[in-house]
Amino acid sequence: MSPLKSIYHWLNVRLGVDELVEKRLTGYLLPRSINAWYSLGSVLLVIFGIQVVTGILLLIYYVPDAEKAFKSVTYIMNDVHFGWLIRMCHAVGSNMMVAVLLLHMLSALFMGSHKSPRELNWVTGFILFNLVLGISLTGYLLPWSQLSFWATTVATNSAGAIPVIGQYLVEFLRGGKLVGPHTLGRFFAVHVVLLPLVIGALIGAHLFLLERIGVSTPPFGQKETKSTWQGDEFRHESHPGGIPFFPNYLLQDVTSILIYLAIFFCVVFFSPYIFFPPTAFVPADPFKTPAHIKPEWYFLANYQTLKVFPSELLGLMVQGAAMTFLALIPFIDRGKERHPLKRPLFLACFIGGIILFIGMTIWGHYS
């Protein structure tokens, strides 16, 4: 017996590797009609891994101090070997993580994957989406540039429109009345420690729910696979006659990951400053307000909504109602039908919502 086989046999005796492979890989069957959209979850895991690795590498040289933060980022970009690459991968990755997460959630909605019995899958995914927005917002301040300083000032100001507790909430977020060194310290701790741990735990919970209840069958495509879930009792939705995860669907996962990486590195190498306006390269100056400060693209719709309504409080209430509706949509949309073409009201709202979001984003960009 070769050394590798001996090691494998030793591990198999103690861990039951053969059983794990059979149960989780070759014997784990998926619907025959499963499509490439289902692989976006695997893409997001890769993105999160890249963000963690690049973030740790940036921490080696980054200094979370108001007097030194911008200089440390400049040092990383100009003097550290491949520092520019690490920083660009982290910055571009945060934007693309939000984009892929949006696509993942939209595909789940479109195919009815949020419906019973997968309400908890949707809720944990929705919370993850908001946490990703939160970690992107807290990381935005860390370079301590004019853009990050004043964008954070505008973002935290919005909380002041909340009655009674608004001003206290603003001071809690900032660590004082104004954005300053205490704000940087708070955002750094939340960005580097708190949110990554919470996101990692929720990813684990999301994957547990996915494995526990089983992969949902797409509402269109091949019909060879028959779901075994029925009634109000717990059932793991197995797919007898389906395709094995390994190697069949793993190839689709790898393909989607490689396509993402190709797009990702094209942006990093050929258009890395698409997410960096000129004010991102100027050190923060609390006494000089830039003429035009706007948030990242994924907050532009929110930004424009606040401008549309005469009262900032009303704008926040509308956004809060919309987010609450999205969070509770599995409990509101309780019909059994999942095919989008057989749900005309849903399809109209789905397309209308996308058009509204894109329209408000473009309006916010040019306003």
Given for the second form:
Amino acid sequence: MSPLKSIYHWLNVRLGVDELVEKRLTGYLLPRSINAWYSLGSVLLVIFGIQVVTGILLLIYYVPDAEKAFKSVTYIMNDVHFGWLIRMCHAVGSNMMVAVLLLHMLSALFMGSHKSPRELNWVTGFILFNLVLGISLTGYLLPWSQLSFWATTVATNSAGAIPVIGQYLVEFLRGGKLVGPHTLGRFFAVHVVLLPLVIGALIGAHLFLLERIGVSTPPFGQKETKSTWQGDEFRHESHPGGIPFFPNYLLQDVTSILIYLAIFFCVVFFSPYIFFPPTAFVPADPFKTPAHIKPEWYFLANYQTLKVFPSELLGLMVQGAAMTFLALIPFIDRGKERHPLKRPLFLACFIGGIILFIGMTIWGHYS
Amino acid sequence: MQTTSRRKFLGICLGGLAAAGTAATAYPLLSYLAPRSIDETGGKVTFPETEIPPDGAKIFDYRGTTGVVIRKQSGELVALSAICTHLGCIVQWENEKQNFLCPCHAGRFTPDGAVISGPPPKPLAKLPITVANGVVTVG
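Compare with the form predicted alone: the form predicted together with its partner chain:
Let's see the whole complex now, leading with the same chain.
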């Protein structure tokens, strides 16, 4: 027996590798009609991994001190070998993560994968989406540039519209009356420790739920698209006669990941400053507000919504209601039909919602 | 036979791509983590002679390491590396004993850096020193 085979045999008799491979890879069957959209979860796992690795690397040189933060970021960009690459990967990656997460959620909605019995998968995914927005917002402040400083001032100020506790909440978020060194300290702790841990735990919960309940069958190419689950007892949705995860679907996962990486590196190498307005290159000055401070693209719709309503509280309430509706959608949209073309009201809301989001984003950008 | 060779060819291509990808990731990563290069040949350290205490030593950064200057009882200035040759701790000048003590493992050195006792295997490295117009230059 060759040395490699001996090691494999040694592990196999102790861990049951053959059984694991059979159960989790070659014998793990997925619906025959599964499509490429189902691989976005794997793409997101890779993006999260890249964010964690580049984040740890940035921590080696980044100094979370209001006096030194901007200088340390400049040092990373200009003096550390390939520091620009690590930082660009982290900054571009955070934007890409939000974009891919939106696509992942939209595809799940479109194919009715959020429906019963997968309500918990949707809810954990929705919480993850909010946490990713939170980790992006807290990371935005860390370079301590004019953009970071004033975008954080505006973003934290919005909480002030909440009745009674609003002003206290703003000061709690900032660690003082205004954005300052205390804000940097708490945003840093939340960005590098708290949120990554919570996101990691929720990814675990999301995957656990996926594994327990089974992968949903896409509603396309099936004669019957309705769910037959009665809601009476637990049932793992298996797919006898389906395609194996390994090698068939893993190949799709790898293809999607490589397509993502191609797009990602195109942005990093050819248009790295697409997410950096000029104010991102000026150190924070608490006494000088620059003109036209705008949030990141994924907050532009929220930003514009706050502006179109006569009162900030009303704007916040509308957004809160919309987010609550989205979070609870599997409990509201309870029909068993999953094919989008057989759900005209859903399809109209789905397309209308996307157009509204894009419209408000563009309006926010040019307002 | 044809299938086998095609599979082999594709395997080699994939292996090559994986190796190229690994190299493309490893090179920037290792460069990023590598310590910043310090000029070990140039870079002289200068300070006023008055900064050397009459009964003590001046310890200073020297080309990424640590140096020390003492004034011997004869008035002569001596510049040495302050890194103990045993395990790299910083030696301390003991004026009353007129020698260096390494606090880590009690190694002792003469004012010229020679080993008196303890585990250090080699003397402290001597550094070039000049004094002109009240300014000390090391290096």
